[in-house]
Amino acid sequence: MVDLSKPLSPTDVDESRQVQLGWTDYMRAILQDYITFFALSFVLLLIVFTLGADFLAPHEPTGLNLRDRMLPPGSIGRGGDFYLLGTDELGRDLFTRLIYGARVSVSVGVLGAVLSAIVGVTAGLMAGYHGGLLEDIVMRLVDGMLSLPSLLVALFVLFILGGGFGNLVLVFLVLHWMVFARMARGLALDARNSAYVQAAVSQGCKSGRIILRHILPNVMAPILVLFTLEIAVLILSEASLSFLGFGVQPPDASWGLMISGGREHIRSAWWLVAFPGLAIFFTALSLNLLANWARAITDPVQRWRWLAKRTKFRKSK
């Protein structure tokens, strides 16, 4: 047996590389982080509602019902409907515009990050393996974007294109690409010296093949950190954005724009800005932990010290 009840060492990190690991020894693990377990766990609930709102949510997001407006959490209509979460202004049930709101949410915040990674990437490994003057460009490009202050550059756009789905995704895609570009940039420069690169260049390997067999899969753990937290940080934007008019337009659901809506009636039904407003704080606080989480297991002495708090594992033969 392996003696993991103490803080590793190298060596012992060492020693646990002997040590067979198993989908189930995560899992364990996780059961035993309850923050990481809280995490995960909204996080998958989120993307059941997301995924599912079409099933899962009571009432039509769009429906009104001015007979039942301004219900609070638990009420039953006029019409014998009962409201989880209560109704809103103008009689729609909040429980159900919650759910189509984590749908549109979540997907600008995913999306967006999922372009700004693919674009932002490819420019950081190219610009960091090749060097010279596509590293000056792209360098210079990324300094400059990162100069501008977003939330402003972000309000005139979406002023001059009109808020919506889709020129939310593409003014997050012109303002966060960079920050992959700048990290990725990194971490090419440190690999292109690295054994592996120079001996798959010996072998006569071109550089696309170079960075995306070679480069890229032994720096995606970083960059996996970095997706995650910038999921986090474009739903908070797209709820500010929405907030202030510039997002999602009526009458599709947002929690930036149900905030916006219930702020006029915060004294009267608190509960149409408590509920949008907790959603957006849990799943910024769920990403941040989970790219926490992320960070630990992607890193082999984080990893280990991790799981030797939590569970016990036997050497392989």
Partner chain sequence: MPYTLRRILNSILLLLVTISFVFFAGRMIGDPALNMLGPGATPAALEKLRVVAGLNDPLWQQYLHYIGRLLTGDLGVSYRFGFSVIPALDLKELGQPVINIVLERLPATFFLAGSALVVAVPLGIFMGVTAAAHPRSIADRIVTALSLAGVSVVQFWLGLMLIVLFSVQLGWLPTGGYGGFQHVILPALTLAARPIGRIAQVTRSTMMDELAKPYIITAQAKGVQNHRIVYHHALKNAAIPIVTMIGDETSALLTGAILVEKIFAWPGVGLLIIDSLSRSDLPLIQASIAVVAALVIIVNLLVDFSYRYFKPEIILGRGR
Second form
Amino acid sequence: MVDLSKPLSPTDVDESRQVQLGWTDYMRAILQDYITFFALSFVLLLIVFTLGADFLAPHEPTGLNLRDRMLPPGSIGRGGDFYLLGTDELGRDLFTRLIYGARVSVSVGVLGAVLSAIVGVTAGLMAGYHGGLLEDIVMRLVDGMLSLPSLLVALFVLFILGGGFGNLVLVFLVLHWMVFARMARGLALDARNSAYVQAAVSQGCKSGRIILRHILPNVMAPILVLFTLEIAVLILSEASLSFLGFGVQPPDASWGLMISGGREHIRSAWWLVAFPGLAIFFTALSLNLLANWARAITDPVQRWRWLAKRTKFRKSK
Amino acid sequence: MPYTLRRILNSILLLLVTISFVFFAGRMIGDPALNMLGPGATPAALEKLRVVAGLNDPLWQQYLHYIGRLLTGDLGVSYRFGFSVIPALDLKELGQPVINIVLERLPATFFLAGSALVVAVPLGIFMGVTAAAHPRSIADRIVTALSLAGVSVVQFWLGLMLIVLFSVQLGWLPTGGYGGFQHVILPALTLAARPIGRIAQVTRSTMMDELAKPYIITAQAKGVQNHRIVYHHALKNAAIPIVTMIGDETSALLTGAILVEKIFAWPGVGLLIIDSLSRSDLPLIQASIAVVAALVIIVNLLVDFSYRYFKPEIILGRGR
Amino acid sequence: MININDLPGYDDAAPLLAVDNLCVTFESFEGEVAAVDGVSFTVNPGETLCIVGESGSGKSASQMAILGLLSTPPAIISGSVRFCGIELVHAPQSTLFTVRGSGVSMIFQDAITSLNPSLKVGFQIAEVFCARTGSDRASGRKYAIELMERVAIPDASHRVDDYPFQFSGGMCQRIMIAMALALNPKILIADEPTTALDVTVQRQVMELLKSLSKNADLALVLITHDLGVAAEQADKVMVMYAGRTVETGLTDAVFAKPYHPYTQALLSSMPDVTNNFNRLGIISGSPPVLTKLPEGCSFRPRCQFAAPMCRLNRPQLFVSGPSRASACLRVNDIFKKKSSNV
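For comparison with the form predicted alone, please write out the form predicted in complex with its partner chain.
Full complex below, order starting with the chain above.
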């Protein structure tokens, strides 16, 4: 309690707004926020399975077992094997294939997003900070490429270059860097006119140092949110392109390719299509939820509201 | 130069760049004559085709030729449709003009994309507005969940699941093909899921911002009814981001149709693109891409011009 | 459309606006905040009431609550607001819509953002007129021109089709006034109508309000932090501090002999031509944080007359003369001291 015998001073007011919250409070709040907790767990699980596929998968990914073909989810095969999500037309365990498929789908998405972010953010920050001709050229390119139908261009380029992991990542880089560039340029424009950058300039900082040490850390939050969303977008695009036969090529297996393969058996074995699609759905959903959450908590007012609702903070006051 | 003219010229330039890119990139996959006739062709036939099609000229000459003919609406002839090369004397006799093939397929794509838009735009806006008008209500939660689901779902997978449910299991609707109302329901719903989600999301967030602005309280204070405040006062001010999103999603529909048309065997431009890609029918690929790119660029232009209607400052020349 | 006279509770003999023990509470992260705490006042036809106070004293919140413009939740509203006998607190939406505009209208501080940027001003002015009377757009436009002329907007017949961004701040405020007058309300609540304007324009707008209230028998509730405005315009003054009324009375009486130390402090901080050699008084300390109001009298920490008794309980408003009331426990002591000093 504040001593009421003294007049209120401005410092009292400030103290009341600056209750320190540690990371444990954030952890507790996440546990209370079921939706974010779900999204975070799903993404963490996905990362664990992607990295540890060789140890965690219950079966061999290419383990043909012609006696156990087309078993529905939850079946026990003739050899006593348990198939959580059923088997495909060659008797391979669907769950195992999903885990290995995640490797390709997730790494295409993450790699594509990382490269686009690096190129886009660099171009955008330079354009926004330096302005002039550089900005004109970059923004022309960005506006032009953004108004093209990206899936169609991707299809055409992959038709020319041929599919496969590397080309897919390359195409994603070429067709998605603009999204980052546009945002980074806007942020850099704002930052260039801000007091902290003006202060750095007046102290004689070089422009490279200003961009890296002063602007970049301050614009990181919105870029990370966009990055999360872009991973989801790229995983969806990868699925579409692979489904059409222009993305990842067999024997690599991605979720999109698995749906494409399962399509032939859709009348008899729905699970071959349903589960890979659900895997993509939940991945994209979790990434979207995490991005929304991250956007919310980087805003101080919303972070306060989010934390206050879920911690003991409110009660203690 | 007036803004309108500048935007139109920009768009034409962009289209030209796209078409040129497709032209030169298309030459990277090898000899067009061999591509046309297939590996079994005799050297004599190949040479004859090269002469007829002008493939022996320098590449820049061929390019200028191509652009020149393009201006008259001639995008070349198909390698596959009605193709009879030997012994053709004139290029016109080689096969069907690709532009005709593409234009023939356009109505089907328009029908499909239009049906999807007719569902997605009103529904998306209605969902977003309802959520914004009652923040944190049950309706808001439902709208948020549905729009997230719409954005996260894989379109073609949704289409397949709808086929399994409504065509295979229940037998209510056809699994695919072109026809009347029954045929368009499933593909249109498949195509609409994502735009519904995106439009609802952007409507919700811009409407929330607008509804918190002072002019809303003024309207309330002078006695305007709530639904009028929401739909007349706020929605018009929220229009620009919403219309931009509708434009983006319309472009995405035109290309998203590629997958949906394939799944539902819907004979539109999308299916044509897939077919021509799998047959390496280069002129047809070039023409389809040119037409779709032109459509997308036109949609972008229309969206841009519509801003003036929603923001009076722009018409009256006070900049943006 | 329903008329005000048809609403349940309508009573010709009742006071025009009677506010009784109005409370507005907000839920915040730091607990409940009483933005308005038991405010009462009445407004009679043609009268001008000035509500004076610092920002955060609850003057705006109380007026927003009268018209039901605070969304509930987060605001929790209790007490009673009667317009011609019609209860407005927790009234059905239909009652509120009928009373807003045609009974009580309100205009706001920042006129430019308070007008809809994408609708023509003529349309905005006549919008409710058209909706209530079922008039078509052409007669609505004519009516809008008429109203714009009434608030002295030059060249009204041409400017009726312009958009708000084409007008200056003062003109926007006139447009908002025209808009508020469209249904001939009996009361106009003006929430700091001139704060955002240039000084010369301020005067013009104030004069306009004054002439409107005289000619149209319009009661004005003027929210302001400017005592000069209050002295010039008001028949009655109500001073608010930290959500409560601290002093109320006829303007002349309050200015001649302020009872509450806060009112006294406010008055001494005003420049005055007659004693321009004296230093202006300042009020020490800062406005209270509503979540952490001091015990007893809210003004105590800043009050030069504060005594131990002021901590014990929150002073109630007590009547101390004809239509005069103040909320200070030490009124008598203060005046004794003052007269002994002289």
